[in-house]
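Take a look at this one chain, the form predicted alone, written out in structure tokens.
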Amino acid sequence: MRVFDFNAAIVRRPGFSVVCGLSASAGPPPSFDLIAAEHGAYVAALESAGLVVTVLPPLEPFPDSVFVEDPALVFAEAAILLRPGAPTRRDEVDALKPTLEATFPAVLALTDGFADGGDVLVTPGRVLIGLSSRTDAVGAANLQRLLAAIGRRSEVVAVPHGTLHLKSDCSLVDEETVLATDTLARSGILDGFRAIVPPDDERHACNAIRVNDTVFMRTECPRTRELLARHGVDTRCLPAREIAKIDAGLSCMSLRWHRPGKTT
């Protein structure tokens, strides 16, 4: 089974609240109506993809907790909570665990260091740990450990200067192939995999997801789009320019696996 096929997901509708999202924009505040148009228009593409899709509620309290690849990441075998590097979302753990316990048959927790899910590229052979603002190096020590233990082979890489998580500048296309940033392709942190460099006004592109047989990638790029198809690729876009304002992509707003003996 391929690392990027799955029939389910986890998400969280985005409370009003989603507007005081972390960023980094100095530009206008993004405006609730079109976030939650743009997480309608998301589900619906997992769902059309095949997968059972677990929607839980908004959480008020938390503004970025519609973003919940950050505090876990799950496999078939176990889920992980982590723990986010941002002071004000860290509680978010404890609200998804629960959901976590009744759906995996083992929940493993980081207990220290702080670790991100978007620092978290899963690939065939191993699983990248970007270091970075949000995921330090202890967290990714205690997170090697934890991926250890669920048979999982990793590798702590530092993402170069100015690069949120290790996935706002990369994504993987198919098993041999990665979309990324043309700072990221350079970095060496990709060595092995053939890479795919959108132009540089396109970069945001590079935070897409492979969803069965479908790369999901951002509407606003055109260019990017016509040199996936060249490579053979099948994409799926979808609106994400709102929730762009509070320094999100498309990765973050799910957790994705496949469920053993879950048809759909």
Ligand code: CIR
The other form holds:
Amino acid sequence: MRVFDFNAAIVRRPGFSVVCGLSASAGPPPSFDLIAAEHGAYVAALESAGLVVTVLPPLEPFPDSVFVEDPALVFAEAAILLRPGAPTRRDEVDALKPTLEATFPAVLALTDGFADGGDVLVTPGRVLIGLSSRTDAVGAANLQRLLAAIGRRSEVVAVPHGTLHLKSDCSLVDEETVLATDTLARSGILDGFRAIVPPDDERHACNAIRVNDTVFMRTECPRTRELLARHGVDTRCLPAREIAKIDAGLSCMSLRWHRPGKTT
Ligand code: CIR
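Now show me the form predicted together with this ligand; what you just gave was the form predicted alone.
Let us now look at the entire complex, which starts with that chain.
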């Protein structure tokens, strides 16, 4: 089983409040209708890749709750409830907990510090945990202990300054290859991987997701798509321009795992 072989996912529909999602820039707010359309296309793509998708209802009090990747981590053997670094996102965890308890054989929980799922990159040999403005050293150390308890090796790495999450700037393309920004590729964090580096004006392409045999990537990145095609990878483009206005990308809209006993 490869770390990107998935047959199940959990997503949450955006609420109308998503237009007030956290954003580091002072640009115009996104449109709810366009975000809902991007989310719809995303869910359809996961389904067409063979995943059974659990769609949770919107949570209006939590504008960023559509980004289910941040409050939890999921593996076949267990889910881990995290402690998001942004105060407005902390209680998203409680809202997700009953679904995870009903779905996974075990649910562990971070008790100290802060960690966002967007800072966690699962690779074949180890789980990378990025220290960022959302994930602190205490949270990362706590997460390492929980990962060890389920038999996963992990390593704590530093996310370059100015990057929201580790996975804003990198993603796994295959078992030996990552898509990464130039800064991250040069940082040493990803040593041991072959890095495909998009041109700087397509750096947002680095938040992609490998799902089974396809890399889902953002629509507006034709040159990165070409690089991936040259590498022999099948790609599928998805719109994400609107969620990008609130600092989000493709990885953050789902929790994905391989549910034992399912065939796809
Ligand atoms: C936030 O700032 O928390 C949201 N507006 C965006 C979260 C994106 N999450 C992710 O990339 N894992």
